[in-house]
Amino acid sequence: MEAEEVVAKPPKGRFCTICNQRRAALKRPKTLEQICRECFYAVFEEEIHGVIVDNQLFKPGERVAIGASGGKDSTVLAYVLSELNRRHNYGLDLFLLSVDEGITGYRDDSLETVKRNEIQYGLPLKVVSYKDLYGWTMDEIVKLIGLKNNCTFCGVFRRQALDRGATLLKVDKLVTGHNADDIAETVLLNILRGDIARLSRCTSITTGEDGPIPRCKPFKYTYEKEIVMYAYFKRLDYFSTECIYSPNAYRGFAREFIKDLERIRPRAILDIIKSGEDFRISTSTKMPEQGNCERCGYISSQFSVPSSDFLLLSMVLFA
């Protein structure tokens, strides 16, 4: 998503509806308010601060890893969290944590962005790779199994890689740049798949509290369009190319549907999240149990892929 696609400019000469002093420079996607850049920065940052405080995401003195891909979400998260940490004296030790899946022409380029962010924001960077952890890159895995189920495998491997990297950094929390659009998409996907287990927890702002390293989503109520606008106006350095292996991912169809709803009703994204929060699972419903891998001890996943594919990949990866 390019900034030029989302920056809707108000009529010329209109004053900001918040400060009523400066000329309005944009129409805010979330509320359709016509505001100036300065007020946009302020409300954007303070809304995130409010989410952090209201949900008690952090405690003073905690070590926090920011899942950094080089994309707009994680770049803005690193920048804003650094600013809020100083401004509001959170007392956090912040780190950047990146995963190198081994995707030529995509991840190798985006990691260069993360390395620049390390210098720009003064945050230590740790990179973990599929090659080091599993002995395989995603390029090699896709060559073996094809494009049909590669996102499923990559998602599980990436989650474990982040957990392992967070453990190496000895952090107390891991924060990710999942935004309101992402969460609304996940609610819709879980409904379409009939995935009761994930539906009951996909809107949680903090997950994994019963595990060694909880994960937090400070951008839970932050619109993707506003993240793009913030990065654009602040001139932040981020990587905008999509993964070369994901153009036909199932999530993409849910994303397009939600974008269509947003064009008709901007609050649709928040409404979907609210619906997900309000879902109540019947006490008589049998819930699948989350298990741990017998080999490595990390959380396992129920794969929705043909058993032959999964068994083949499991044998070659973990032989």
Ligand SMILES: Nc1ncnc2c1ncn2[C@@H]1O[C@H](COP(=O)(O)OP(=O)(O)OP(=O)(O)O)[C@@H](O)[C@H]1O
The other form holds:
Amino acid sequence: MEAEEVVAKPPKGRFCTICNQRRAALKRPKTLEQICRECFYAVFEEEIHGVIVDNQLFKPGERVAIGASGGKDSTVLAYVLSELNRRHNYGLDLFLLSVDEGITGYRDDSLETVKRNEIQYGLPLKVVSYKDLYGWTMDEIVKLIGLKNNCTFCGVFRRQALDRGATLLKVDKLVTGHNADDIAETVLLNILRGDIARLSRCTSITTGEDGPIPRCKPFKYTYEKEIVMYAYFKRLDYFSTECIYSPNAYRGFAREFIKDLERIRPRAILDIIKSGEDFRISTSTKMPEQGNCERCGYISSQFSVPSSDFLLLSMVLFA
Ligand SMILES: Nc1ncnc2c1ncn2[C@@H]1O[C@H](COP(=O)(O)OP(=O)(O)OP(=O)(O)O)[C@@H](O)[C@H]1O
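Please show me the structure of the same protein in the form predicted together with the ligand, now that we have looked at it in the form predicted alone.
Okay, now the whole complex, with that chain kicking things off.
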């Protein structure tokens, strides 16, 4: 999504409906209010602060890793979290954590962005790679098995790579840039797939509290369009190319559907999240159990944690 697509200009000469002093510069995607840039920054940042406080996401003194892909969501997350940490004295030690999946022309370029963010925001960066952890890059795997289910596997491996990186950094929490659109999309996908186990946990703002490193989503209620707008107006340095392997067509359909709904009724995104949150499973329903990998003990509901040849074997078998 490009910034030009989301910055809707209000009629000339209109005043900001929040401060009533400056000229309105944009139409806020979430509420359609016509406001000035300064008020947009303020409401955007303070809403995220509200989510952090209301959900008690952090405790003073905690070490927190930001999953940094170089994309707009995690770049804005790194920027806003460091601002809020200073402004509201959260007392957090923040780090950037990147996973290098080994995708030439995609991750190598986005990692360059994260390296610049490391300097721009003064946050220490740790990079972990599939090559070091599993013995294979995604490029090598795709070369061998072709374009089959790559996103599904890559997602499982990335999740575990983030856990390992977070353990190396000795952090208390890991935050990711999943935004409101991502969560609404996941709610919808889980309904379409009839996956009630995932439906019941996909709206949680914090997950993995029983595991070694809980994960939080401070952007749970933040609209993608507003993230793009914020990054554009603040001129943040981010990377905006899609991954070159296997676009996920089913997820893409859910995304388009939600974007259509948003055009008619912006609240639709929050309403879908709310429906997911309020969803209850009857106690008599049999749920699949989330297990741990027999090899290394990491949480794994589907596959054993990959290691060198085993990774490839599972991809070939499941592809
Ligand atoms: N390679 C990676 N290294 C570290 N964190 C990652 C990586 N890929 C994804 N993440 C984390 O997971 C979140 C959701 O990832 P997803 O692939 O859905 O990307 P996205 O919605 O395009 O986000 P972004 O704009 O930050 O790339 C990201 O915001 C980031 O926090």
